[in-house]
Structure formats: structure tokens, C-alpha cells
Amino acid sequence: MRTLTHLMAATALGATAALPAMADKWDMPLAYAASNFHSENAAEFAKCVTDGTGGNLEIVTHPSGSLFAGNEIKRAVQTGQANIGERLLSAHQNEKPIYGVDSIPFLVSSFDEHEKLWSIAEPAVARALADDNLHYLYSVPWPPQGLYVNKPVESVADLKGVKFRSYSTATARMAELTGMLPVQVEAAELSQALATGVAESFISSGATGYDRKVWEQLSHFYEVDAWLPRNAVFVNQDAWNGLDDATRTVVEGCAEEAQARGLQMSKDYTDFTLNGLKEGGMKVGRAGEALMKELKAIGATMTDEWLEKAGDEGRAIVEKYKSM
């Protein structure tokens, strides 16, 4: 009996032996709808992933703030509530400057300047993340910011009293200096917020508009081009410390293939989403010349403000940006 337990036991052993390792499974929540291009882009690096390490590890997706709100995102991950997500992180700009380098106003206006402060500015905000326990993957920038409004508006007096939607501490100031009163809203209670007269204005690209049919309740639609701010995708510590050598190099491949992709997409959807607010009925085109001059010295006030509060590591960015 004894030597027929032995066996028993040993063979137990080389079989588990034999079996593959178990296959880990990460939740990763979107703040964006399903349509939306980062979504869709965060869904193929997420089947890149999954395809890459033999369904070893599986990530999942959970758009439209599913799985945790927006403003709840970084912090699930950075405590491992879940593993992965994405996150606008201008909108932690309150936590730490630099997660706001991407929506300093009108520093950059198009993606050709956006990816070269990108470029000076990634390593920092990598570091910063890493502070925060978040392993930075990659991130996407959206499209140019426009002023979206429930009517025409040629002066920066004609924004007085108008309800904002705010989403971050750059948006909230900008309402405070023009006038306007900040809301805060997450993308997901946008639509809700436009019917129910909570919000009705924003700055955003033309792909939230679309996305949400604010032509359903907003009027106009001003090409402004203030900032262009980044979704980042970042991963806990914990979990991706976990992770084997050779997982993490396929997940790297992913992301680096993500940030290019959804770049092209950014810039793709930029005038099919502008084509779809006026074929929804808006006003869509670039603001007037009054208008533009008062934004920018709005935008010059903000710039110091942060500059002030980014420190030396924030100026040396911005002034490495400028001499390039």
C-alpha cells in the first residue's frame, strides 16, 4: 500500500508538472464609449495581448466607465482593484503638475507639435506614474480642443454665466477667467448632463462631440485648438512586476504598436468627427479673431500658473519644447 501511495503521489506531481501555467485574467476599465477610438484601440492592443501570450494573459476590456467611473480609474489600478485602465491624466493635473503637461493652452495646436513636447515629456510623466505605484504602456493623444456652445459666441463676455462641463483642474480654471461656471462631469454623464441643462458648454475634441450627439442639445462648435491631451493606458506595479520576462516583452510590443496605431487614428477621426457635427447641424469652423486674442491671454495666465507649480522640471520641458 505504501509503494502504490508513493506512486500515486508522484504521478499526481508529474502531472501538474506537466500542465501549463494558469492563465491570468486582467479587467481593464475605459472611461470612453465602445465607439470611441481609444476604446477601440485599447480593445485590439488588448487582443494583441491576449493572441501574443497564447491566452496566458487575457485582458478584457470595460468601456463607458463600466467597471469604475473616470475619475476612478487610476486609483483602482494604482491599488490593484484592477490591473490595467486607461485615464485622461490631465484630469489628476491637481495630484501632480506634469499630468497636466498636454493641456497647457495653446503651447500646441496641432499633433506635429503635440508629439514633439510628447517626446521631451513622456520620460517624466513615466516617472511620475511609477511614483504613484503605475507602470506607464503607452498613450494617445486626442484630437485639437474645440469650444463647444449653445450659442454664438464672439467674445469671451458672451461665455459669462454659461454652465461648463470641467473634467480637470485646467478646465475648471478656464471657466473660472472667462466667466463661466464649472461643472464637473465625467464623459460617461455628458449626454446626461447636456439634456438636463446641468452643463451646456465644454472644451473637447470633435470625437466627444460625435460620440455623444451633442448636436442634440448644443448649437456650435468653435475650432479653437487649445490643447491636445493624452488617454494613457498604465498597468499596477505589483501586477506587472509579476509578470514573466517574456509576458512583459509581448505586452510592451502591444503598446508600442497601440501608441503608433492610435496616433494615426487620433488624426483620422479628427475630420470625420468635425464632418459628423455639421452633418448633425451644428455651426462648425474656426473662432473669430476677438475671440482667439482673449483665449490666448486666458491660455498665457494658465501657462504661468502651471509653470509655477511644475517647478524646474516642469519649465525645463517646456522650455526645451520651445527651442526645438
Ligand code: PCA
The other form holds:
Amino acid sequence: MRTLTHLMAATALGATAALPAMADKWDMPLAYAASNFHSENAAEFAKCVTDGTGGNLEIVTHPSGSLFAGNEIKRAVQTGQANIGERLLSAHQNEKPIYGVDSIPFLVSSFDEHEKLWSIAEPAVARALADDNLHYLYSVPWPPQGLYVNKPVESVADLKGVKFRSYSTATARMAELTGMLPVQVEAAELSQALATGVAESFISSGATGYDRKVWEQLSHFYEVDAWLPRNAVFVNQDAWNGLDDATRTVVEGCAEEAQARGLQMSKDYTDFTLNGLKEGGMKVGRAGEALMKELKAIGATMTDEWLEKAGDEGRAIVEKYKSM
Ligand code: PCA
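Alt. form predicted in complex with the named molecule, vs. the form predicted alone above:
After this comes the whole thing, all chains and molecules, with the earlier chain placed first.
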């Protein structure tokens, strides 16, 4: 009997030693609706990792701010409350100006220009994230940003006193400089903010207006192409360090695919959602010349302010972009 027990214990030990590393499950908080292209892309990325590691690393996405609200996600991953997450980086420009490199008004107005800027800025952003205990994996741009309002607007004077929903320092600053009254609201709370009159205007992509069905409250979307901000996906540095090489290779491969796929999804979603706004009854079109001229003057002020804060690193990125 003693011998049998010993034998069983030895077999169990041997079997354990032969098993691969313990399977791990990572929760991935996302701020935007499950049907939004960023969230769909992240779900595909999560599946790619889960399948590619044979279930050794399972990633489970939690859209709509259901696990952590948008403005909590970066801190949650930094501190290891979640191992991985996605966040709109420009919402953290107040922490480090480099996080707002994608929100310098009117520096880039199209996907191609934006990708050119990002190819220069990406290493600096990754370094800033590393400094925040975050390992950068991939990022995807939102479509160009336009102005949503509940009335026709021909000049900045028409915006005075309008209650404005902001999602970043840049959107809030633009509101201030146009005489609007900014209040920070996550996309997940946007419909409610509009329905209760907390906000009556905002700057965003056609995508977010479409996701949140804003035609129920708002009448106009002016395409001003102010900038294209990015969502970034990052991993807690300690969690990343804990992965073996084979797992890291799978995650990196899936991330590279997600970055390319997400860019295409963003482009495809642009026209689809602008058409959706029109079908919802909104007037969608380019802003008039007078309004554009005034917004660009405000943009120039904001660009100077950003360059001042971002110092040599920021200036070098913008100068390199302009010289390309
Ligand atoms: N949608 C997000 C950020 C940029 C965008 O297009 C939002 O409005 O919160």
C-alpha cells in the first residue's frame, strides 16, 4: 500500500512536470460599444492569441466600459488590475504631451497623412508608455474628426455658449477657444449626456455619432477633418515580462495583424457611418469656408501650445513630418 501511494505520487509529479506552463486568462477592458470597429478588431485579436497559443493565454474582451470605464483603463492596466486594455491615448495628453501627438489640429486630415505622422511618432509613444509600466502592442486610428451640433453653424460666433462634450484635452481646449462650455464625457455615456441636455455639441468621428445614434438629438455633422486620434492596446509590463518567448511571438503576430486590419476597418467604417447619420436624418457635409478659416486660426494657437509643452521631442516629430 505504501509503495502504491509512493508510486502514485511520483507519477503525479512526473505528469505535472511534463505539462506546459499554466494556462492564463487575461481580461481586456474596452471603452467602446461591442459593435464598434475597434471593439470588433480587439475581439479578433483576442481570438487570434487564444487560438494561437492553444488556449495557454486566453484573452477575453469587455466592451462598452463594462469592466473599467474609458478614463480608468490606462491606470487599471498600469497597476495590474487588468493585464491588457485599449485606450484613446490623447485623453492622457495632460499626463504627457506626446500622447496628444495625434490631436494637433489640422496637422493631418486624412488617413494617409495620419499614418505618415504615426510612423514617425510611434516609437516615442511606445517609450512614453514603457515609462508608465505599459508594453505597447498596436494602435488603430479613428476616422477624421468633425463637429456635431444641434443647429446650423456658419461661424465660431454661432457656437458661443453651446454645451460641449469633450473626450480629451484637445477637444476641451477647442471648445474653450470657440466660446463653448466643455464637459468631459466618455463615449459610453454620450447618448445620455445628449438626451439630458448636459451636452448639445461634440467633436468626434462619424463612427461615434453613428454608434450612439446621435440623430435623435442633433441635426448637423460638419466634416472639418480636425485630426485622427488613435486607440492603443497595451499590456501591463510585469504581465508582459511573465510571458514565455513563444507566447510573446504569438501576441506580437496577432497585434501586427490587428493594426493593419483595424486601419482598413476604420477606413471602411468612415463612409458607412456618414451615410448612417444621413439616413438618421442629419445634415452631413463640409463646414463652410468662414467657419473653417476661424477653426484653423484656433488650431494654429493650439499647435503652438502643444509644441511649447512637448518640447524638443514633439517639435522634432512635427518637423520631420512636415519635411516628408
Ligand atoms: N470617437 C471617440 C474618440 C474619437 C472618436 O472618433 C469618442 O468620441 O469618444
